[in-house]
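One chain comes next, on its own, written out as structure tokens in the form predicted on its own.
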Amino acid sequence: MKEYSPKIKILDDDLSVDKYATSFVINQVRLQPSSVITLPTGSTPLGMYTLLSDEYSNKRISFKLVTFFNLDEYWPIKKSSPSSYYHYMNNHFFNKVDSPYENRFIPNGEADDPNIESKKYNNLLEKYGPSDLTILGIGPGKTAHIGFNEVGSDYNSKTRYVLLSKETHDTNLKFFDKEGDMPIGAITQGISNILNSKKIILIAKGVSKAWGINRVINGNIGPDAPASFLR
């Protein structure tokens, strides 16, 4: 495994981070209108999605030819659930731009079998990929996860069903009405799927992500901090 030194950019505030991440997506689409782009969910990229939607509304960009993949989705979960990533992506981005439905891929949280769905999703990634650009967030606290690749995830892992760690569960519980509504697992792109990307940017905001970023940059590369594999 060859180690790379990431380019680190520290910005003054959340808006600056949003603008910086947005510029990567805009530049990629302008350079290659038919790009394949992998997107995250959560609170961190919300500002980026707002800015991208504004760029489209002001007719400065089109996403008509872009193929989008999502990093992950809870399982099992109804697409209509406000807590699903299917709902999140449509509400915050896809339905605000000119992205054709057939160009958007999100793991199916309603699938009967998460393992079969994982294989289908992995086949789609291999068919359309690799991603030209992947945008990542990092898990809170000591999870240091990317996608839902929790502590212990293997470097060679591909799209699969995973059980969520207690820390991830406790952190994300606020997005559900009650604890019983939150799935105990999710379908996620694997580490190898992510690392196949031609370009990767990881964005982080707030003190809750500080430990993970420090661990990823300065610690050993290994499954105890899955985001460290980016190096």
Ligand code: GLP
Given for the second form:
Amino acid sequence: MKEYSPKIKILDDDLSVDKYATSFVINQVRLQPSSVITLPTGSTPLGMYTLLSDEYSNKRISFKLVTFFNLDEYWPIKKSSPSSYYHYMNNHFFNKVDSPYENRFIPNGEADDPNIESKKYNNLLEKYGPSDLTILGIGPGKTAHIGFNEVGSDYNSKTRYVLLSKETHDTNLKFFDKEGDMPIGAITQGISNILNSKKIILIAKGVSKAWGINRVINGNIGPDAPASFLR
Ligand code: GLP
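Output the structure of the form predicted together with the ligand; the preceding block shows the form predicted on its own.
So here's everything in the complex, that chain up top.
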């Protein structure tokens, strides 16, 4: 396996990270208006979505021709649930810009069968992909996950139904009203889907990401730290 040294950029504050991530998306769309872009959820990219929405409001960019894929979605979950990534994406980004509904893909948390939905999502990624640009966050603590590729995820993994780790469950429980509302699993793009992207940036903020980032940059490449496969 060929190993790449990721370019590491350390910035002073959250806003600088938001601006830096935003510039990748803007440059990509300006260069190629019909780009395919994979997007993350979580608190880390919220500032980026605000800046991207502002760029659109100020008529400096259009997302009309862009195809967006999301990394993941809980399963099962209603699209209308405020905790769904479907809701997150509409709320924080899609409803604020000119992205046509038919150009955005998020795994369907309402699908009857997560395995069939995962297959469909893989087919869509194959049809429209590979992504020109993928923006990633990283799971906190020792999860070091990308999307919901938890510890143990395979290098060759594709979109599939996964069970959330205990650490992910405990971290993300705060986004649900009560314990019973939180799904035990999710549908996530696999490591190989992510690595197919022509360009990938991973953004991380705050001390809860320090262990993972250090592990990913300085440790061995392997499924015990899924984000390490980016190398
Ligand atoms: C979830 C998502 C990941 C994201 C992570 C980090 O687990 N599935 O894609 O990277 O949250 O979230 P935060 O940015 O809130 O730390």
